[in-house]
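Let's start with one chain on its own, the form predicted alone, as structure tokens.
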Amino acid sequence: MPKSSNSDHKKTTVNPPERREELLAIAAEVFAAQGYNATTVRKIADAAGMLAGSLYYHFDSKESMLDEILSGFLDELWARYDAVLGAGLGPRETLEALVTESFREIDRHLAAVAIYQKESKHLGTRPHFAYLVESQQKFEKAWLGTLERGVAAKVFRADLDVRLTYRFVRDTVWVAASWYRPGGRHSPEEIARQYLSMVLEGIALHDS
């Protein structure tokens, strides 16, 4: 078995997977707090305890900061809303486990969630990030293909106007990353029974 040369040795120590993703971490909140725009590499490197120079180290610029914080967060999103998608649930069903992934996904990324709702709009237009908008409309497409269906089952009210309600219900879930707290009084799941207990009892058909 061939020897790693002493530059192979000082970057796998240097340069752990654990210590790219705390930097990640690091620069997600500082995105999230202060906007892409305001965020220089010195800022990151600042927060993180050390110089700029050293944080190119690990990242070529900010934008590919981002790239990884935003990329990395949809990825799982999807990963869990396409096994909801494919597991054959009847659309309330559907509803509810979207919903309660949702949540939980704001706990596990909730900067990201953040510089995802004040930044996609713009970012999107730039070829870089034009993933940004492939996934709007598959998460549109997903939201609203529940709701039809179950308009369509006499799950959910004939009058439904679906396109306001999908509105209604994106905006009220990922809201929640202004306010939550990972760690606080109710965990994800939780929040998410007690929005649906809300939201289903407005949209659900009844037994008259």
Given for the second form:
There are 2 protein chains.
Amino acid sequence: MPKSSNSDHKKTTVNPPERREELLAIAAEVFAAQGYNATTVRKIADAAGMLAGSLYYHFDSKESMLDEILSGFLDELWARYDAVLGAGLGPRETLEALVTESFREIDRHLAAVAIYQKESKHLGTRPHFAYLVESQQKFEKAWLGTLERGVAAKVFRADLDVRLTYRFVRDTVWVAASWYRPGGRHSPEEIARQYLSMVLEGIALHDS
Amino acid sequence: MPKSSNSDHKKTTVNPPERREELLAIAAEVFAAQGYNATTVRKIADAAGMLAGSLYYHFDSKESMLDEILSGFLDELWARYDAVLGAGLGPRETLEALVTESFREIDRHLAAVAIYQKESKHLGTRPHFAYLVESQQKFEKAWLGTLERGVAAKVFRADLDVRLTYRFVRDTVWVAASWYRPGGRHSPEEIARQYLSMVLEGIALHDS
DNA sequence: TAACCTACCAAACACTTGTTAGGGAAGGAG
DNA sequence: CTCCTTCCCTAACAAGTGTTTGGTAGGTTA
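Here we have the form predicted alone; I need the corresponding form predicted in complex with another copy of the chain.
Below is the entire complex, every chain and molecule, led by the chain shown above.
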């Protein structure tokens, strides 16, 4: 659980998270499009219609914006994942629910997901972003556990390397963020359905 | 076909590509680890045991290094892809061969593939890197065509969105570059085999 | 020896980067 | 009206950026 890190900011504003969220959404979009390092604070300010220095009224630093975007995304993701994992579903149903929730999350937080995909790997080495690797470990535990339960219950194949299967399923789902566009031809649920069909049944034509 | 872009460099060196390739390999590794924009020429020079300015004896610019790395990778990739596509195989065999060649390419050019994954999207907008989107279009044509042939020949399922299937297969293969490490437990061929098994047959247990 | 080429270093350049300090316009509260 | 808070601007800063210029040690060729 990422401790939301940025404990306090500026004064004791009573109802602050108004313009703040707006600016975070803008920053997230620029980060996702250009990459974190290639994004200058001046570009963010441009997109927000203000000057670079003005951003520092709302945020402590460029890095704290990234931090807030990523931890906010992970907080919401885990709220939904935990609900699924605590529902007492069978392994196949759990996997289906996790995949569906993942696509919903991509639909809602596309920019944050894209940033996470691109930057989390080398951000994880920095101590301030240690919660990224914690989350990733928890993530692996949840998915791997589900797959192993499925193998034990004979609903998933036993002749595959489980860790390879895990990476296969995980990547399959999350890279979709690189091409998915909200409001496109397929809803998140429709994409989840087809992806699950491919992952579970394969794309080859079986005679049944 | 990326025109190799960097037409001439420096004098008319007879046997130059000795230290050059070495430096490119080093640069590729740093680019892959830190991201292109986060990589300074001084870091590359450090890794090579020399000073930043000295790199400019071998290369015109930081961008030309990236260009050479990416176009070199794509040239080799397409040499192998074209061989597969021209072999007159059936759709399923073509797909298997493409996947296998892809994993082999990841094994050989891991750094270049990782860079391509991370940077190609926003590099494609720059005119100098237009060959990246050309390659991507050719790529889509080859894979989509193979899938459609397979559907027509009734070896692939017809009830799936073909474009979705394409992205599914493409992504599952290439994101492997984010976790694959040469010399690990599985050879590229072994990974290809298991991936193909998952993609074609699914991970669910079927009664047969 | 002299001329030459290769591969690097040393030092600086113009520019961009994230960040800060001080100020000021707008509007509500007293 | 005055005070205060919110939100932004102006202007600058120090550090870091990619790149250039001139030089030089060491080997090869003549």
